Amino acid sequence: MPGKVYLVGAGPGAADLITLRAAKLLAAADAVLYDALVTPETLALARRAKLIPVGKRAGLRSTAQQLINQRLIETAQTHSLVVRLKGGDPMLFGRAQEEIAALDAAGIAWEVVPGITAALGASAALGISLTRRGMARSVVFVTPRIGPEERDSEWLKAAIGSDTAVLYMAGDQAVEVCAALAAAGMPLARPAALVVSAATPDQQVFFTTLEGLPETMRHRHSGPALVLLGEVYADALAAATTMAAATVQSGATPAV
């Protein structure tokens, strides 16, 4: 009989800020297969598993869904306990549905345990609620990739139609996807942050605009990036500008 596979979300990066029930699992796991951004903390965690990576990192050289679906699938016909450890919730961009499709068609019993996706992870960083009241009472998590031969995407109309919008795998494309916001009637000062490698020790905040995010996006180093829009970030926006405008004054150089 095969095993039992878990697609268990390893929330934004911390191994602390992982669940109860998914360090549970880990530590029973007879095999992991995890992603790219999971990080060596969270791997410890799982002591007697066979780890094997199957990562998927936009631009790089990675495991293909179709391969990382039948490694998954051959890896429950020899273990009992599957752990398939997604960064962030695996229903959230995790291309979860996928592999539940597979596990089912092959008859392997599959359950999923949710995880603290990155937008959360980035906003309680940044101490600033996705929502405001009197501000902001819609939210919408949206990507502006597309992968190939996959229809084209609402991503433009839903990010300009939310009061706050966080535009996941948007690093790579900052000039394309900024300038596709203003064509569709985002203006140009909305307040935004970037967070990179979100719950993390390499973690980088920094707050700009619309206009100034391609800019800004040169100043961050490789880890994954969040892009968050919306006038709930006005406030540290305009902080962020009075310090490095006195940095600037002083003669001293501006941190980044």
The other form holds:
2 protein chains.
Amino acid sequence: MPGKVYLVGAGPGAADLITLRAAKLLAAADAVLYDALVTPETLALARRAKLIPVGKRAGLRSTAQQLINQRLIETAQTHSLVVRLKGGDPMLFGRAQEEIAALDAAGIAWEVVPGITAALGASAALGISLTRRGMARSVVFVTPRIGPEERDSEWLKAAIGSDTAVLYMAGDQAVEVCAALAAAGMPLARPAALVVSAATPDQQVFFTTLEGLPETMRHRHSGPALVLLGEVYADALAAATTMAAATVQSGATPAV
Amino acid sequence: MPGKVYLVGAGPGAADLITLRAAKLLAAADAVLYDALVTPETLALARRAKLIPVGKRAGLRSTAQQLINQRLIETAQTHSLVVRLKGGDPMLFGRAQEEIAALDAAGIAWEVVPGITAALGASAALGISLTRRGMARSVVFVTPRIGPEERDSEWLKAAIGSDTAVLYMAGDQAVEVCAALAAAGMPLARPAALVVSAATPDQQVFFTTLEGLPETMRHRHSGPALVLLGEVYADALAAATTMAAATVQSGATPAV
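Shown: the form predicted on its own; wanted: the form predicted in complex with a further copy of the same chain:
First the chain shown before, then all remaining chains and molecules of the complex.
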């Protein structure tokens, strides 16, 4: 009889920002298949499991999704408690639906355990609400992509239409993405926050504007970059500007 | 010397869906100020703290935000570790920014600990990705409100512009909100999920369409209602329809 697969959110990075349910499952797991962005500290919670890397990381290396699905099914056929550990939350910008469909087709039981998505991890570290009362009552999360095969206008419409916009995985095409947002009508002075490696010891925070974003991007290190745009960052930008530089960089909020 | 205040996300409801960091803080807390939607199971993690309810719940009772701010400051002046426990995530649709501003003005240190927001808790329970690949690359979270003093068009533009739209706190004005979405151009056949009391033992799940939503709303119980709209719910709606009824209702996913 095959085992059960738990698709578990690993959260933004810090090992103590996963849920109690996720920690309990990791401690009991026989096998853990994990993404490249999952930190060693989080993996250490899986004390007795076989650890199987199946990371895809843009530009570094790639394991085709079909191979991950196959590996997941094979592992569930020989282990009773399998955790599929995904960075952030499994139901937001992961490819969990394809893994769920493959598990269903193979007759393997599954369950999803949510995680803290990067936008919430970054907002906690910034101490700035995504939906500050009187200023923002909508926030959109998008993965912008520029290219002939992409439905450009759709993510642009979403990003332009919301009070606050969070761009996931925007690092690679920052110049093109900012140009597209400006061309679609977003003011160049729109305040922006750039958070790199949110909620990890390597976290970087910058405040800038849509106009300044491509240049600011050049100062970031190589971790996953999250771009947050909206009037809710105006106060922080003004404070950072007052502090003599147009950008400010801070360390991570220490864990308790 | 005043204590420190941690603004902590309690997650969607289940006590084991808070983070390890939140659980550790609750166990160590001297005082906990909590919202009406925080469950007794979650509060039980605060073993030694003074428990102070400061709940606001639309239509039931209301404690003015200024009084909450005042209570928070007074508590921090007499307790060293204070947790301000908020349903979901503190940086999304809470009024944390006002509490942070009040703490800053009073010279009290604070830190934010993120939580699982209802949309992610509900999506895990549904097993349906908010951003299924090839179908959705943007998701917006909005609090729709209809009224002469509201900026109607802003949240409508956001909800219409995104592939997937999640409406928080839409229960009270469901008829008006659905009519406004349809008038703004959202197709009446747009698939929808209604999740009530996400990630609690009382969870209810319905699949319907924008057109069917107001009627479906009448069958829900009184817990907090989350509406999710988008093509990503089409398969689940078709499956539910095949199961003889236009709506399907299921129990909560059991905790492990």
